[in-house]
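Below, in structure tokens: the form predicted alone, a single chain.
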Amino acid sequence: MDKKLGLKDIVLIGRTFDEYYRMFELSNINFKDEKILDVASGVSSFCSEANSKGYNVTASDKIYSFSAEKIEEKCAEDLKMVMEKLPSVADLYKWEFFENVDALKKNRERAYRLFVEDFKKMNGNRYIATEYPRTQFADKEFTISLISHFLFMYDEHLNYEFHKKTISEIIRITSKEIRIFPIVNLKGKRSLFVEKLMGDRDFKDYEIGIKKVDYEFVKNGNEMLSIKVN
């Protein structure tokens, strides 16, 4: 049986601006020209940190219909649960960006606390309650959409039809490019949905490619899927 991080559902684990910058190779975009959507962003601090740096970022997730207090409570529970499970599967990860489990925990705590602080001030403004695969955004409202640790990673919980509907909807609301990271699942193996998506004739009009990036925490998870829609 393949070893994996055993999660029964999608968990609220936040990631920072520094992680996003490397995961999605944001160095090659001019942030002044882009309106960015963070898809299923959860409790990541990217939206908060990016906007403080002058980026134009909107975060979207179904959890934003709940209070900051409820979200923070769930996030603390999820982080505790994941940190308890992690040592038994530590060999599935590369301990370079994070030196050890304790450093990872501190990073995750920092991310969700920055998120909660900003969410309390900006909910309904740059944090939009959204339950994928449907959204309330206008056609081509964003230039770039980022999907972090959602599609492909949870392929045991979200079937291919969900992936397809979600990506189709994000194509509708994005004018330039969609970037998805990682493309491995919880077992650290490339999701079978990646090849299926790339061969799906419903997406034949778009340029879909895989690119290595300068970030790898889950072993083999150093590739980003790019869908160019313009």
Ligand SMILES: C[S@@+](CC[C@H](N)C(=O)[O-])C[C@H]1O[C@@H](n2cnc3c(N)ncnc32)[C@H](O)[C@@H]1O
Contents of the next structure:
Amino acid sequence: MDKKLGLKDIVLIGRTFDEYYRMFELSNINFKDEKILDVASGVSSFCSEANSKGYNVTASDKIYSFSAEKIEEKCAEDLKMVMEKLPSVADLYKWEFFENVDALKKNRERAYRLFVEDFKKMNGNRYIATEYPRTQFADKEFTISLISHFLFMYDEHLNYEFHKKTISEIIRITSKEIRIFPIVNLKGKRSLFVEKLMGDRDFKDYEIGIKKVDYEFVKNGNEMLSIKVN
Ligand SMILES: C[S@@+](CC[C@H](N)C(=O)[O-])C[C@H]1O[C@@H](n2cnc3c(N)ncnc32)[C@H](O)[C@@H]1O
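Structure of the form predicted together with the named molecule, please, following the form predicted alone?
To see the whole picture, the full complex is given below, headed by that same chain.
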């Protein structure tokens, strides 16, 4: 049987601005021209850190209808559970960006603490409770949408129909580009939904491409999918 980080559910774990910057190759965008949506942003600190730098980022996740305390409680539990499972599957990961499990844990804790602080401060703004595939955003409200560790990664939890509906909705609310990272699933294999989506006639009007990026934590997870919608 394939080795994988077996998860019963989609976990509440968050990444930092530095990780997003490399996963999505954000060095090639001019932040001041963009209104960015972070899709299924969870307890990532990307939104908080980006706004502190003066960038325009909105976060969206189904958990934002809960209180900061509840979110923090669930996130601390998930982090503990993932950290306990990790040593048995450590060889699925490349220990460079994070030197070891302890460095990873510290980074994830930093991410969720920054998130919680900003979430409390913003009090309902900037963090929009959204349960994909449906959203309440206006047509082309954002210029760029980023999807990290949600689609493709959880292809055993979310079926192809869900992927398709979610991407169609994000195309509706995005004017320039959608970037998805990673395109491997929890087994570290490229999700079969990637090829399926690229060949799907319903998306034939969009330029869809795969790009190698300078970030690899899950081994072979160093590619993002770009969907140009303009
Ligand atoms: C692994 S986390 C990724 C968080 C963040 N994007 C990152 O990379 O740091 C997955 C997130 O997907 C969210 N999620 C799962 N199903 C969702 C849905 N249908 N609509 C919105 N968010 C969802 C979870 O609440 C969780 O925060």
